[in-house]
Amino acid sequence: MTLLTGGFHDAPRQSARAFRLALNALSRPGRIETVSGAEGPAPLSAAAATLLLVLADRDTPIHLGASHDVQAVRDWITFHTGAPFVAPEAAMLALGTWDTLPRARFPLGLPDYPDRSATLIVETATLTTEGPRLTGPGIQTEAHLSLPEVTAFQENRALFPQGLDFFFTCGARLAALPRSTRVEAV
């Protein structure tokens, strides 16, 4: 794999489909979608690479957690999106594993502009519809998702309408957890 490969072959169609699946996941917390089209260098999963291609551009400051802050990933992101790399406090998008993303340092939005918060792409070893109970907008009764912990998401929900939004990726699968979702241990 080189930095020149791994992007969309049919960018208009593939990016539209991937963006639609990302929005489906975000609007239906706990739902797992399978995406395709991008293949970045290790340790990027196909889902994380696809999300980067549809969410990032030269106006999207990105922070890479230590798990993903390798030259091959930086070069691939730069070539395919042009996004600048920044410290967590200036990031609008972040990528890494749960333990390498300094969640307390990312922008949470402002009271008048809650949309100025960061979105975190969290790479996981497993992604299933088992785990903590999710309720709230986009969930008819309840959903479940294999989250890395519960307390952080409860604290994030308490900040609403401010707070962080999350995508979880594993292989070609992704799920999302917006800040409006209530999370309870089961």
Second form
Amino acid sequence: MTLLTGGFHDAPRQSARAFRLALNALSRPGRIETVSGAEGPAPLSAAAATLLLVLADRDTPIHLGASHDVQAVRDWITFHTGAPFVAPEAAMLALGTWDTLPRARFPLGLPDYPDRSATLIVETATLTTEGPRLTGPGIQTEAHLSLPEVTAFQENRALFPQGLDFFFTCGARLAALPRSTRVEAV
Amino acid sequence: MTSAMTLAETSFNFAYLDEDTKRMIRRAILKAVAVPGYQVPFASREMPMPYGWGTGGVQVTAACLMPEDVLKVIDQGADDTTNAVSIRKFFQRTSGVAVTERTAEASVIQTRHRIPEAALTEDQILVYQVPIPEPLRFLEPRETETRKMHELEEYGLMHVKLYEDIARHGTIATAYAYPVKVEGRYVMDPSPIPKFDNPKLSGNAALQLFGAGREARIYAVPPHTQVVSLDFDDHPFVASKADHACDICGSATSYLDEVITDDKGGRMFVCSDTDYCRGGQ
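Pass me the form predicted together with its partner chain as well; I've looked at the form predicted on its own already.
Whole complex next, starting from this chain.
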């Protein structure tokens, strides 16, 4: 693995396929999709690397949590996307494990521009459809997802229409939780 | 001529737009899905077709399209009208995806002002072409004011408009682009679909994306999302259609177009959804 490898070999088609899976995951919270295309240096998962290539470029300042703030990851992101590294307050994207992302410091969007909020890519060790109950847009009755906790997402939902949006990545699989989803412990 | 055609078809990036533009649109689509009914500004591009011909829908479709997709394009329900034919050809030339006129076979459907009669599925995306995305625009021309009204959920003006309909006509006379409220929060313009189609917005299994090119806005209704047409307790919303059956397929439930057949007052009613009508014949 060098910083030159692991990118898309056919960016238009690979990013289109990966985006559709990410869109599917965000449109249907609790659904787990398997993506492919990108391979980044450890500890970057394949799903997180693919998401970065789909979403990140020179226009998307990114914050790296301590878990992922290593030189190999920085070099790989810089070479493949050109995204600048910033403090949480200026980030549009963030990448790290749950405990290393300072959630209170990311932009939540503005009351009149709620879209100007950060999207967090959270690397997890497990990703299953068991855990807290999810209801809301995109979910017909209810869904379940192995979230790292419950309270943080309830607080995030209470800010609606402001708030953060989350992707959870584990190996080549990803799931998502938009701010619109209601989360309850089971 | 042949070589010129070949050059044109391979000299485009997949789905026409460059990758930076598609990434920007994709980020806007994801935020639109996260905040149902909220209009996300995006850096709309000039497209090789005039504004008003679906440049917003085309950009959203281009950002969503993948090589395995089967694309259907409809204009007022019809697959064979100018706008639908030219957009379908545009994507055939620039992306090479398969196309269909069958609603059930399509994975992405771009539509101008109709929702297909057939129920959509989890595996489909419906992309609307939107001329004026702001439902409050004809009531309040200033963007600064309408943005503040959305922020404060101050939608009284819209109810005044519907009330004035009742005061003047006895009923809510708004027949298309009928305003809706999404998940109890944002009032949204469903694009100029007939209000007959409004009930299909709510709880739809498909993801619904709205693109307005000239106005540079993208918004979304995720699957299984509650969409309520605005009304009053004593004047409830009614999804109306011509009181007639289709003169070709006989359907009594589909939305109808009135077609003038001669200059002696002759006319007929036919399904607006051509694929649905073919299926019923």
